[in-house]
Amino acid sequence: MTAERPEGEKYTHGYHEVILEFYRQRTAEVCAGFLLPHLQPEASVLDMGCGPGTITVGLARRARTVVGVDASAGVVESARRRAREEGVDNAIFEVGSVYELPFGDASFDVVYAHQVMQHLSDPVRALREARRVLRPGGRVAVRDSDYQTMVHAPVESALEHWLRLYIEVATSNGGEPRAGRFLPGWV
């Protein structure tokens, strides 16, 4: 997704400061824990939909280089600032589209995406693009949600209503809020 978003693409969560602050709490240990045991120190990693860069910076501490790509120029600048503040100099951040990644074929050992596919109108196209920039023998690592299977306790009618409404809005925005269940087929 580009900063100007491809026609028809809508990012349901938006870039409100409250949302971004929540995203800033994410870490590679929690959000990419399934990938970390497979990440080699000499790896070149692409983080598609990197947001404010907290996961990206964590990946950069374990890899040779990491490039974070996001649709929002403001979020990319925030991610750059975070990397500088944390003294991480092997993380690069760029504004770009997951549908048209600004990198040559076979550029990365790992392509990672956290909670991105659910927002896309064509996740398979984005995954094909991930495969294009992946080196032979590389790894695509994708994590996403299935909002329809989320449960909570105690049961709150307001939260149940919000969940139904979120699924409806995300779907009408062209995304797939049940993306987690479709990942194996999309890949």
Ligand SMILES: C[S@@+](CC[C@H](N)C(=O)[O-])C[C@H]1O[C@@H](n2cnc3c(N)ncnc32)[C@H](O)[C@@H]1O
Given for the second form:
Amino acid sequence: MTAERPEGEKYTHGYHEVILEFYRQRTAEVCAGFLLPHLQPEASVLDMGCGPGTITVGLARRARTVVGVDASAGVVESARRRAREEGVDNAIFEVGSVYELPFGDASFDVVYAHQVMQHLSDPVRALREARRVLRPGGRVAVRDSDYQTMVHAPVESALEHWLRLYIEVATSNGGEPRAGRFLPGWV
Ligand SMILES: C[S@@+](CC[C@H](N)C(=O)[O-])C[C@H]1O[C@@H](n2cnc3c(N)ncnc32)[C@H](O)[C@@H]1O
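To test you: the structure above is the form predicted alone. What is the structure of the form predicted in complex with the ligand?
Complete assembly follows, chain above in first position.
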């Protein structure tokens, strides 16, 4: 089972094992460093678009409960496996869409999303859902890329070509590869 996406929205990165293995290098310390000082040990956290769940598991070590939700049943299963392997039993994972979160109003103290908004055709709708499931006084924490500001050294024409192409493809898939710069406005 895979959650529905709005028409015209395609997930650009796909679910090849190579890309999932790249995401598995991600940690809460690096990818949620801006959130950790605000995370209370009694907090309930939602990780929207959790992917293979390494950040989710790291958040679970610092919170009461964490729920990871993702559109892909495959990555949700992989995240569950990861939590089991790491002996983390306060993280659960569910298949679901960020546009229709399968949770009641005011269910979480924190809603976190990492590198997800760039893939959405309607990030503001997803953030409205985040607000709906957030308790009054809760915190939304989002982090994302801006591909147009990426630079590399040495300068490689192949990489520059790839970057231009990536921005075109991601945009035509309904996403916003410059998401990072828009986050404050969307929120
Ligand atoms: C780039 S990955 C990031 C995964 C994880 N947050 C991380 O940083 O390692 C984006 C994830 O968002 C999920 N996603 C994309 N669109 C979604 C949607 N409409 N609803 C739920 N999840 C979605 C994808 O399935 C994918 O696992």
